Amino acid sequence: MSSLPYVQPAILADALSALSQQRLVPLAGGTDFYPARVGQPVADGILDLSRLTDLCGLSTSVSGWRLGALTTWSALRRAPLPAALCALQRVAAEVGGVQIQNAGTVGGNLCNASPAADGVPALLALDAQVELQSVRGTRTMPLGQFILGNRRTARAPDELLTAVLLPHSGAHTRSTFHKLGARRYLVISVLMVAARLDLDDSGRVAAAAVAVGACSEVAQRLPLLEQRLAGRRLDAALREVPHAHDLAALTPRSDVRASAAYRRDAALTLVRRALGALCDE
């Protein structure tokens, strides 16, 4: 058998000249390419990016917010973030066990595209974009045109995923995640819902962004909820806002762990739960 690539750069050029020249898989903390491979060998090129140093931790700018596309979820749980930032960090907290949190990326978390994969509801919550790069140039899109579906995603072949882009919040945003399973972490979510609301000088929603998990092949913002919380107060009211025609648009499918008419009803109540909690805070 003819021996397959595996490549180590020390330096992002050389990654993406790599990706380049050959189909490679990128690999970062490995924590699903390797469960997808139980019982099998490796039938693919390795491109290893643990040594891209660049591509981790955290930065800000006049724009907003730079993550890293291999910075891990643990990074992501310690670093000084924003209330605004709430709900990201709600998810690093949760998704999967310690050592999961240890060794998960960002960025790996979002180019493997699973329906269920924790930390979508909540960027798209807050407007992340992606930044791609390839030996031809940068292009950033939005999320919601990233992920085009269960494991597939707008990357090229020759293409890394680079940095996750976050926009500066208001001084009265604030954002939260909720996550239902089987029990609190080490389990693959049954449903999540990421909530965001952007609040004028008077209290009142200037604008609000809801997004739902693991009910559709890929993470959806509920764009009709999102109208009508606008302009409302934040009180107790607001967690009755949410109807079920707020959720038409979802397609949850039934499997091992829940059927879809119980996603379709928990879906509605952790979403109430969510702007309860932000009322709450």
Contents of the next structure:
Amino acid sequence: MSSLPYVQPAILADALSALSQQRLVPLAGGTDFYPARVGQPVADGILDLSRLTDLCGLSTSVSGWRLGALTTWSALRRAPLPAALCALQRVAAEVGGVQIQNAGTVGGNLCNASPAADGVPALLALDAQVELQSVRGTRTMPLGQFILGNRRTARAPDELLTAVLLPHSGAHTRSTFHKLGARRYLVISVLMVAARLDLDDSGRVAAAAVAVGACSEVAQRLPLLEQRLAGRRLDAALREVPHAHDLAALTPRSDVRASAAYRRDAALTLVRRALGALCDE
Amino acid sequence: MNDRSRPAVQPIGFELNGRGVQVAVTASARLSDVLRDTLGLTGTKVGCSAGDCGACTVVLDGQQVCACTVAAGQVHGRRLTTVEGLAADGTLARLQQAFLAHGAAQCGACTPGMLMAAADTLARHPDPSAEQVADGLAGVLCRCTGYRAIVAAVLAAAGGPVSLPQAAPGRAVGARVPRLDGAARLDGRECYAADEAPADALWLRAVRSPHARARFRLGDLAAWIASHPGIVDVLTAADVPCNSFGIFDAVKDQPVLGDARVRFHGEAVVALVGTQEAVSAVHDEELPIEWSVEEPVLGIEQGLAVTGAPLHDFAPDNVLVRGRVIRGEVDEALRRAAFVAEGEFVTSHVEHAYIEPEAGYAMRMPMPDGGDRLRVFACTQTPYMDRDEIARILAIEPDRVQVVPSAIGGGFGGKLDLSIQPLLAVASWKLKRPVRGVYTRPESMLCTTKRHPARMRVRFGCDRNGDLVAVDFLGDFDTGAYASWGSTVANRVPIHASGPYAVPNVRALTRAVYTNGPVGGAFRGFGVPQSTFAHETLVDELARACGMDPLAFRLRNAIRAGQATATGQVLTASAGLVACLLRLQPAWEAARRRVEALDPASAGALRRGVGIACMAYGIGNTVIANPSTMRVGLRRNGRVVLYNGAVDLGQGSSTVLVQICADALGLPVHLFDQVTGDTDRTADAGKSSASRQTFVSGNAARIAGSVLRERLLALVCAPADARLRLVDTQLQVGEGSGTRSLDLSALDADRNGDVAVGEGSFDPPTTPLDGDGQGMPYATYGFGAQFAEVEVDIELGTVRVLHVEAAHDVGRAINPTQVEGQIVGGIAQGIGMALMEEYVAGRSDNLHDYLIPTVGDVPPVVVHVIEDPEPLGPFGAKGVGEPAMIPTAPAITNAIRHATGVRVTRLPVTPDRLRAQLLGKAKA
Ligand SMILES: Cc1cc2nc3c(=O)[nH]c(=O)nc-3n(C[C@H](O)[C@H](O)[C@H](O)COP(=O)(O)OP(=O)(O)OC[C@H]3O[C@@H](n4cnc5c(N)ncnc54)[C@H](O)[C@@H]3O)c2cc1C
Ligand code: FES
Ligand code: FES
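With the form predicted alone in hand, show me what the form predicted together with the partner chain looks like.
Starting with the chain above, the whole complex follows.
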């Protein structure tokens, strides 16, 4: 009988080399990994990422923010982030309960690629890129290209997600995140909306980003709406810009959490509220 | 197995509760399993293994995490604290004390997780706000308490030293005596069903049907076993001596293992027995089972239409039983009524969602005379029924089965049916080895009973003055594939269908309908929460029609002593609904006025509403005898022992029964020890259900205490009112110079070590119902009224409950802390039933798709305890366990009606359903 390895490297290079040599499943916070295996023994070789401290935390440089893949939601929740990243901070505060926030990581959220992953719409709205590394090298791509479908990503088996990269925003950028569920805490989102507005010096919208999650296999930006928002003044009328046809590309499904029709209807409400909230700031 | 790889075993070292430990385990194993199975620290509970319930919360390097989502290998070199490590540190011991003082631990299954989350919260926020506490506890679910007591306990622990209430001798009744079994629930010592088993026990895992209706053929199991090392046996229907069980003798319709056919998704087909590793590694599809799937009958409609063959040959129309109460001339009265309100109401499958999944072990014990016995250790609400039923299944005498109930991590009716016990019993009996098993959360949800979904067509009529004149109720209840408690629901509901009101004309007809759905069983209220939803909605409509305030309308119609119920039973005493309503009235009127003065124009999408609902509930079994016997003994060492066969599911019977017995005997509670629920050592106290233990077993405990008192007084020829005292082994009787002393250590003791014993039995007086359901089905009734204030987001259809105020007539509150705990806990379950709980087999069999209220969903609750004494009750007490949840859902839906004008007719009223109704109303 062969034995399933459990590899716990202390540095990234060792992790990548292990991953290049054998079939291993990366394990970060375990909050998606274990719940997917209730009642079953672990039948995978494991690459435990928990010692890769290099991949934890947030740093900033000329090119933008770098968010280590192993950064936990708690760390993000407590980090001193600029208003531009408020959407991300709100996600961090609303994922699961404190236990999940303490263990769960941003990288795990993206790699697990659940349609209900809260991090995805927020990071889409923030124009995030992901960085993937393997012994073969490093590549980056927009988050929208990384997540291919329900639990499918562009990650090759020998790659690790090492960081999420966020461009620097102007001084007048603000963002927010709204999540909807049927109870106060511990909700897997019925749907969620993230929005970002870049303002020019006159206070008009220079660029807008709006993303909706849990209404399609992969969270989606709403480009038509974003274009119509550009150039508008930041006032209460902004709320009225979104219309049902802006959501036409969404393909919500009916499931135990809500009906498809409700998702479509509520998505519009949440989009309006998110924009309204950004105006009120 | 042969071709499979196994995870490597590795040495792992870490600091555990301040001490270094080394273990050699599979590094990818869950930390929760390593703590429990390898290190024997069973204080950390496992409720889901999926991060959903938080029962397994531990503190790792100063941060709370779920031990079930952490790999053992990840804790190497780190610092871990579990509940067993809490008491070491002074402040934390204070936290545990605060839990005890506030009644924050009921069943105790969530308690270790709550304590760890609370410890983490207090470490971060030494002086927390209530909101910070809620945020900190958000990841731990509690199904018993409704959270408010837990939040209060954490705030109290932050505030300084905590004192525990003490009861003066002879004054235990009415005192806030902390749970007598509380300490073990707080330090992790308490032994729940998955916490103990013989070391050499084999593991059992059932393979369950993925189909709601199918026939199947088993292939060559012997060959399959031979090719699977570690598998000892695969049990099939042929291994079960008598393969049918059920609650009532008339319908033993449920097989232990499906015999060539299955009737619901989740029914056990075969049971694997072997090493833990081997049974859990098998994928169900690997077994040689050939399925032929049939079209299932789902829902009441299909059940009654008998689409396809009937579920059972003995019920060709798929009707298990019909219930009926008829009084007066309903059609005539409705024709003459000034106002009639009617509606069709629908409710869903609701899951008990106790935090402890079913578990236990069975052990065949050889006897010298060859008459082997079987011990079954498991979580159960009804050890004596289990014993008899297991014996029946094994075709042996009941006295050869010993049932030892574990501490039980919540029940609410769900542990009134056999679940894992017969599987374990059959395996151990056949293999002559101890066999254990633990249900996973999905398995627990799939295969155990649910609240019956109901479809009710109801009409209520009143006259011009607002006096109710007639009720017409037609209710169908989905009892699923097997009978379970279906007939109890069908028989109880008609008696309660007209609500807690005096109504001269009542026609209430029910049917329990077989379908291929989950088995409908016992769940807090046995169908009455469903029927109360219907009648309280219609009563509100009538109040509106008459132009009366909803509370005033109910006050006018509330049944009073001297009036007759729908079954013609004239209540002679303890009918406290009027008192409940009067107590709520000032706050109710103020809340309605405040809310009605709000300007919707300035509220955006938010609308406030306040709604009220009332209930009555018959305490104890419907008509059927439900006796209880309690024994109390005085030991030579000066301790008193209560032999208490009642199972404490967290509701507190182990404390309340001692309080009652102590006052009857005249000795203080702290001198008592207990022998609880071991069918070999205690007498039959009946089941812990129907809110009966305080009333029925309470009476037995009171009588037992009085009998022992009389015996002791007789020993020294003392008068009836003489004071008793115990000083070490000296029993002192009387006061001052007249004191007589008895040295207990010098007396002869019986087999149990008791020098004197008192025994008491009680069976509530009832009379059978005639063909029209007329008679006296219960000896006494609990009453209550609740109002709720809600905030509805009309654009999203979401509802937030902002405040609940409850008044319940409990006869006498033996222990006010526990009464309040039952009420708030019941309200939490009512909130769940109203707003979020709907079980769909195979789709929501986990605790993230099946939502129960979290700490953020239960608002502050004001509890008013009304004590209209029941002359038959011990010190005037009756029950409150079920009554507490019954009016909550309709109070909420009536509040939604008040806020939005939408009448809710289907539960739960999820955001999508409410929004659809709001849109429909806007169109109309
Ligand atoms: C009770 C509960 C509540 C939850 N609530 C929410 C919620 O509100 N919102 C939400 O979005 N999610 C929620 N989740 C899901 C989960 O917590 C998050 O998705 C979390 O961010 C996952 O991170 P992790 O580190 O635990 O991932 P893991 O479980 O460790 O890994 C998840 C997957 O990603 C892969 N992976 C992880 N890191 C990497 C990497 N760096 N490179 C390559 N592959 C990697 C793993 O192989 C695995 O397949 C909840 C989970 C639970 C149990
Ligand atoms: S057992 Fe770990 S969260 Fe439920
Ligand atoms: S006390 Fe919390 S689940 Fe029972």
